[in-house]
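The form predicted alone is given below as one chain in C-alpha cells.
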Amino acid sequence: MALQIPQRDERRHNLINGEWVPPRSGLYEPCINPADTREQIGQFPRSNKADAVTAIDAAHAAFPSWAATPGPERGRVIGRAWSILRSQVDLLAEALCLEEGKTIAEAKGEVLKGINLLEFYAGEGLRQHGKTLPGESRQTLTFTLRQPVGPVALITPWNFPFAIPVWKLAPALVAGCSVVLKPASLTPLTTHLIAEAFQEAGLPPGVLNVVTGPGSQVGDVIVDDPRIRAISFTGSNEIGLRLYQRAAARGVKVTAEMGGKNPVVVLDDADLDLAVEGIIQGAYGSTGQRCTATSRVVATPGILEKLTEALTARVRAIKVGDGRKQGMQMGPAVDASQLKVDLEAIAAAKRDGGRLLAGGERLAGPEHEHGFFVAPTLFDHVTPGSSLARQEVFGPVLAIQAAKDPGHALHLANDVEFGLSASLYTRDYFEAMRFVEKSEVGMVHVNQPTVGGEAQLPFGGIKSTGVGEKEMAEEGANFFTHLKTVWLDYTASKRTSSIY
C-alpha cells in the first residue's frame, strides 16, 4: 500500500479496530494549506463521543493480546514501520509542509527526526529495563520487571505533526500498550499516513487507533474514560493542566509537555557569528511555532552592541513565503488564530516600551495575500516585566534583553513561569558550568541553539512547562509502564531433595 497525499475533496476516515470508518457524526473539515488557504488537503472527520467510545473499545479488548506479544516481536513492527516510512520521507515532507507550513528543508527534518525515534523504539524491544538486586533474605532472587500499563490516550498539537506522534507512539507501543491518538485537527494528514505504515508493518488491529475531531467531543472522553491507564499530551497550558485535574482525579498517569519561554543567554566572550546564527534558527525556524524555539536574547555590555546589530541585520533578511518554494527560509503561523496571537503580541510590545528593530507587521503582496503571514519580528529596550518578557508567544517574535554581568543574566534567564530549554554562548567553560548548574530548565545547551532533541536522550522540562516524566529516550518507553517487584524464593522444601 503506497502512502498518498488527498486529494481537495477526498474524505478520510477514522481508523478504529484495523477499519478506516466513516465518523458518527458523519461531519468532516477541511485540512487548509496555512500558505495559500485556498488549498484543500482533504477533509478529516470531526468526530463524536460515539466515536471516542468506539476507539476505547477496540484498544480495550486489543490489549491483552498485544501486552502479551515479545517485547522483541513488538519492536520488529516498529522497525517494519521505520522502513516503510523512510522509503517516503519526500512524500511525508511534503505532506507536512502542506498541512502545517514548515518550509521544505524543515520539514524533511522533522521527518528524518521521526524516523531516527522508530529507529530507536524499534531497538526498545530488546530491551526490557529490570533489575537484578540483592535481597535480605537468604535463597531468595529478588528483581524488578515492568509491565504495560494498559490503553492509552495520546493527544498531539498541531506544530510538529510527524515528529510528535512518533514519538509518543512508538514508546507507546514498544512497551506492550494499545493506543488511542487524537491529533490535532489543524494537521491530522501526517498521523493518517503514520497510522498507515503501522498498519502495513503489520500491527495487530486495534492496538492502534486514531480519532480526530475537537478536544469537547473527543479528548474529553478520552481523559475521563476508566479504561484509559495514561495520557501523554502536548500543547498549551491551559489545556494541559485542565486534562492532568481530570486525570488526576481518578489517578492515572500524566505526562503533560506545555510552555516554553526559552532564553539564550550570550556572554561578552561568546563567538559571534556562532551566536547569531544558533539565535536565528532557534527563534525563526517553523516560524518560532515550536515549544523550544528561541524567545529572548539576554546579553552583557560588551556584546549587547554588536550582538544586536547582527541580528537586526539577518532578521530583515529572512525570506518569508509558501515553504514549498526554493529559497524560502520561514513560512505562515499555522491559521488566523496563531496570526492573530502573534499581532496582538507584537502591539502589546509596543506598548510596554520595547523598540522594534525589525518586522513587525502582516505580510501583504501576492506571495502573501493568501497565507497567513507575519514579518520575523525583533524588538529590544524589552524589560524583565513585560509581556513579552515573560509571556509565551509561539510565533517569529523575539526579544533582547540587556543584563548587566554573567550572574543578572542568568537572574532574567530564570525570571519566567516556564523551564524548558536555554542556551548560553561564551567560551568560559567556568560560566558554563555555573550556568547548567543554576539554570531552572530541564534541558540546556552551550554553544548550541534552544531547539533539538535526540532520540536516545530524555526531553522535557519544568516549572510551569511540563508535568509528569520526560519524554524520548528510555524514559518515554518507561512512562508506558509500571514497575513490579518480585520476591522468589528457592529454598528447597522438606519433600526436595538437594544435591547442593
Ligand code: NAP
Given for the second form:
Amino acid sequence: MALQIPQRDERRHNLINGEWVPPRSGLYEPCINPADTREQIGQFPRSNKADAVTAIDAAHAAFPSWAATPGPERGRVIGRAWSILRSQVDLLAEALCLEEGKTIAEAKGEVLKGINLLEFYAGEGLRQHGKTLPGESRQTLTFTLRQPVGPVALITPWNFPFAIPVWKLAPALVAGCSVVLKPASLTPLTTHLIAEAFQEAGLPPGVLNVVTGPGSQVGDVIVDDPRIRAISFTGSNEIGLRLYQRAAARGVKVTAEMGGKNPVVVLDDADLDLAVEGIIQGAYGSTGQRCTATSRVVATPGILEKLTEALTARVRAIKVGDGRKQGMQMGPAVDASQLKVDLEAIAAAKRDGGRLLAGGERLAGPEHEHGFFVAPTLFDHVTPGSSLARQEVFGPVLAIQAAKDPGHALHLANDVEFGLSASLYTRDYFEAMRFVEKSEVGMVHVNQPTVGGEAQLPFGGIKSTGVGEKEMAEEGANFFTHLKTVWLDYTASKRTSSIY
Ligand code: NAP
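Having seen the form predicted alone, could you give me the form predicted together with the ligand?
What follows is the entire complex, opening with the chain shown before.
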C-alpha cells in the first residue's frame, strides 16, 4: 500500500466506522507548512460536535467485538501496521517535515521512534500482565485479570504528530479498547497516514475513529461523553488541567502529560564537550518544541565561564531554515502564535535583566521571509525568579543560571512547578546518585541530554507536568485496562471442603 501526501487543495475526511466521510460541519481547514506558509498540504475537516458524536457512536459499537478479540490477534494487527509504516519512512518523514517544520533528519528520527513503539506493542499482544498470587483460602485460585476499559479518547499535540498518536494508539488497541483520536488542528496529516496504515492492516471498522477540528468543539464533546471511559491527553497545562477536572467529575481515568522546564546541571568535573553537545541537542533540536527540551542550564563556578563561551559559539553557528534543505539544523516555530510566544519570552528575559548572548530575534531575509523562523537564542545572568527561569517557552530559547555548588544547583534545578526531565553532567558517582534520588522529575539522565524516550521504558512527568499513569512501556497499556481480582474456589463442584 502506498501512502500519499495530499495535493494542495485535496480534501481529506474524518475516519468514522471504517469510512473516510466528509464532516457534518461541511468545513475544512488548510494544513500549512510553517517553513513556507505559501505551501498548503491538503485540507482537513474542521469538525463540529455532531462529527465528534458520530465518532463516539462508532467506537462504542465496535468495542465489544474488539475487546473479545484475542490479545495475540490484536497484536498481529499492530504488527501489520508496523510493517506498512516501516516500508514508508521517507514519505512519513517528508509529511511530518511539511506539516510541523522539523528537519528531515529529526522527522525521520520521530517516525522511527513511532515504529519502534508499534513493534513493542505488537509484542504486548502476547502478554496480559495479570498476576497469579497466593490466596488465604485452600483450593482457591487467586489472580488478577486485565480487561479493556471501554472506548477511549486520545487527544494529541502538534509537536510530535507521528510519535505521540502512535504511543497512545498502539497501547489502547492492544489493550482491547476502541478509539476516538483527535490530533492537533495544526498537524492532522501524519495521523491520517497512521490511520490508513491501520485500515490496511485489517483493523475492524469503528475500532479507530479520527476526527479533526478545534479542541474547543470536538475535544469538549469527547471529554464529556459518558461512553468514553478513559482519556489520554498530551498538551498544555491550561487545557490538560481543565480536561482533567471535567473528566474527574464523571469519574473516568485520565492521563495528562503537560509542560516542562527541564534543566541540565553541569558540575565542575563534567566532560565539557559532552555537556555542550547534549545541551545543544536538547535545547535546539526540534526548534525547542519538545516537552523534554532543555530550557535551563545550571552550572557550578568552576565550569560556568568555559561552558557559556562554548555554548555561545555553538548556538551562533546553528543553521536555521526549511527542514527539507540539506544542512539545516533547525526548522521554524510551528505557527505565528508560537513564534509570538518565543519573541515575547525573549523580550521578558531582557526586561528581567538576562544578558543576550545569541539570537534574540525573528529571522528575516529571502530564506526565512515566508516562514516562522526565530534565531536560536541564549541568555545568561538569568535569575531564579525571572520568567525565563520558570515558565515554559516551547521554543529555542535557553537560559543559563549560575549555582554556588552542587547542592545549590540541585535546588535550582528543582525550583520550578514542572517535573518532566532533568539531566546532570558529572564524573562523580556520589553527585550522580544524589541527583537521581533528589531531582523532582519523572525522568533523569546522567551525562545525556534531557530529551528522548524508548518504547520499553515508562515516559512521563510529576508535579505540574503529569497526571495519571506513565506512557509507553507496559504502563502505557495498563492505563487502558481495569485490573480485576478473582477468587476461584475450585472445590465447589465437588461439594467437599477438601479434595486432597
Ligand atoms: P494544547 O494547545 O493544549 O493542545 C493539545 C490538544 O488538545 C490539541 O489536539 C488541541 O486541539 C486539544 N484541545 C484544545 N482545547 C481542548 C479542549 N477544550 N478539550 C479537549 N481538547 C482540547 O497543546 P499544544 O500547543 O498542541 O502542545 C504544546 C504543549 O504540549 C506544551 O505545553 C508541551 O510541553 C506539551 N507536551 C507535553 C508532552 C509530555 O509528554 N509531557 C509531550 C509533548 C507536548 P487543537 O489543536 O484543535 O487546539
